[in-house]
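Next up is one chain by itself, shown in structure tokens, the form predicted on its own.
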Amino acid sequence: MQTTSPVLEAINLTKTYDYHVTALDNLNLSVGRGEIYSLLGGNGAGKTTTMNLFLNFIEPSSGKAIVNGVVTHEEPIKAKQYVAFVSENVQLYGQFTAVQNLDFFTRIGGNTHYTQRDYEQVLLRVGLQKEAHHRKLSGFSKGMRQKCGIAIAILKNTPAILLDEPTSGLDPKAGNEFSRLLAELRDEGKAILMSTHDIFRAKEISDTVGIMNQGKLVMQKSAEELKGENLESLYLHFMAGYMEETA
């Protein structure tokens, strides 16, 4: 739970776009040390515009995200050094195998001093079995290839992580293995902010839970105040009665 200043925030961050579209309403929420924050929400809520304005893939129309301390579209080098992404659909190279994607994209990163030895460390803690390790990506499953993203996020060793729907293509135990696997990054102090349709790995798994909607916050608990709630029930709630009141 957060203790310490936010490694992840933002302030009244809002992206609106062309015609008057707003994709994000005034967004406030923020990450601490040791903490995960799941979006939840509907295609088209905001949640992948929360990330890539984080990322300064985009820039905000007004308001700020910040990482560790920096305002992400007025420093986008600086920030990008202190956090690390896992999308949806990781985009990796098809005739590399698994090690030497890890390879290739940490020696990019500027991380030299790692060793094929902690390549097939990092790739059985994310639950890619051995015999995958020197096969090429072009035979993986999605779940395989999320793995293999999800390694390099670790050996990039942010303060900071950033994961767009990262269960997406995991069988239920690759499922459970990934939530043993975030808990051993809050534990290492790791601000996790994770968007996420899966309602029941966001309320076994997560500090703070947010809901969205049409591009605005409609909803944030804390674990401490979602014991005993019925998330599915409270999601349905949120998302009905912002749509009324919006109608």
Given for the second form:
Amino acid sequence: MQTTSPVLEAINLTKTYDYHVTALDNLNLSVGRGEIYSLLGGNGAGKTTTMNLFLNFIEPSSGKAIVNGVVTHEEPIKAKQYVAFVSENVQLYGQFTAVQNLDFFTRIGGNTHYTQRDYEQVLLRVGLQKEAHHRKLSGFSKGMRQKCGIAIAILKNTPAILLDEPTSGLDPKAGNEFSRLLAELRDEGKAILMSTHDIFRAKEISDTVGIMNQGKLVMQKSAEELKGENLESLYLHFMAGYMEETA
Amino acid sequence: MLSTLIQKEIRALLLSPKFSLTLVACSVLILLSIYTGINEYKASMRLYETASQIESTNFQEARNLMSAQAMVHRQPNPIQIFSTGIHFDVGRLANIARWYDPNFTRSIYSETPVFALFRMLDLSFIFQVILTLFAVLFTYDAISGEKESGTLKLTFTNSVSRAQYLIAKMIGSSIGLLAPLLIPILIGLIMIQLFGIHLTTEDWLSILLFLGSGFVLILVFMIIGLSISAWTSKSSTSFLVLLAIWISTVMIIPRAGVIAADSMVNIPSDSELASQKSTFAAEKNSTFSKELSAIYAKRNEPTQGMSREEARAYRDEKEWEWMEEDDKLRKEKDAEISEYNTKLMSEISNKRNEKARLAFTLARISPVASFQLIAMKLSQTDLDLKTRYLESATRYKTEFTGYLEQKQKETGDPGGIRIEMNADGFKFDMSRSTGIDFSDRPRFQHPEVSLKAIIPQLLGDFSLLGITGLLFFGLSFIGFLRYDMR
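Could you please show the structure of the form predicted in complex with the partner chain, as a counterpart to the form predicted on its own just displayed?
After this comes the whole thing, all chains and molecules, with the earlier chain placed first.
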């Protein structure tokens, strides 16, 4: 539930590529402190475009993406100070150990005060076993790399966290651990925007759920509003309904 | 931030197989090239010293003008250990004689053609071919490789500016490649000292400048690699483009420049030149012979009606006067031939210079050619090496023939072979005087070019290397500003 002014905010955010392909159409959403916002949608719905706009990897055609009050395409370097990102498939330096990767990415994230002990503690917190801390990443599974990615996001200690399909490809146990971590981060006051295909997990941990289709936010409901509703049916309904409407 | 990025680059390189491969390959190649260079230099020095000693002994043993033969031996330069240039192509020695222009013959390659087959492995070659290739291998995936592995995106979710990232890539890669070079180079320099090769302060400065220009060349290729990597999204594409650039700049452009210049400026070949010279000389000699025959006939006119003894006494009385007359005429003829040859050679030299300038200008499109020209200038094994020695040898010829003439006057020795024919047969007289001391003969002055005179000649090529580096760094910056990080 949004309790304070939004940390992440999209205002009429639109991205149109050449040949008038609209990847994102007039998106409006906000995520406040201590809130998890899940974006559901099929492939090409505009979820990743939204993430890329918040990270200023692409510039909006119109509208704004705001992180902690900073418009990302106006002050991208400043905006990135307030946001951490975990991708669907976390890729780190394979020739470095988990701790070395954490050290590099937290340093370039502006945090130079951490010690090796801090890194090890965070890695334990995200569920990476101790014996893996000083092993090279090249031998890590996808789940282990995801844990390192989340550790980096935690250590960056930003008010906002963006997660792009973070549970994709994780086994149920790892998925549950991930949900637990997200809940902890919310409790710490982080504003979390997560894109996902996982309807079950979205309903379980989200404060707000949005459904996107063909670049538009076609539904947005709070956890309160979703109580007693079947999110899967809603998802199918909105996807199908929108498709009928556009057909 | 910058230091963190640089540290990461260095650490990543240190842990990569590229670094180990480079360290091993560079150590072996650099040490081998310096060791070969030292041996070659020492062999050249031994040859030079032995030849000089033999010449000195010959002069000590010479007792008449006929046996006084001067030779000029080219002195090796210790910097050729690093850059042999055309040292092995140019002749080692030239005979100094009144009758013909000095010409340096007996080059190492002409005497041992097997060396010419694969050329010498000097440090200059390693910089041009091997290290430029390593520079490309170090940087071809600097940006595109990080994009492919996904680390670029994660890096740029942080407050990292593209300029910082690019500079860190450049500095990190440079340190990663240059550090493995320093160790074998330092060992090589120590080897030079241990092998007892004397280096002057100028030599040391030349070596430093040579190494500096080599490092600049590597940096230029690293920047080119970085630039192409910043314009491509796949490292395989980047590698192919860079391979094409490397082949063009290292293999094709320098040679194409020379070939193009050769077809643009027409210069008679050495045999055509020799033919022109000998035709002119033959004409002059023929005219001279006819003149002499007429003179001899005229000189013999008074002896008509004399007895053999009277005629001989008459000729003996006139001999010196006639010899001086003959000598004067011969000198006039030789001077004409020499003047013609000088004029011809001057024209050819101008054309050669024009061709060389054109070839260098075209070849300098490639930074490798600029480096090669710098290296050759510093080691004084550049194209002017032969010209410098020829000019010095020509000056020496004038000095030495002047000296012989002086000796001739002092001793009254005609300096030629006297052949006398009478009823008793032929009588050969090599010389009339013996015991001439040649210790006061003029000595050949080796053409030495001071570093002070060389440095201004290097500025153009250093500037070209710098401009190429800056140009590609600018391109890499433009490419990276537009780079899609996703």
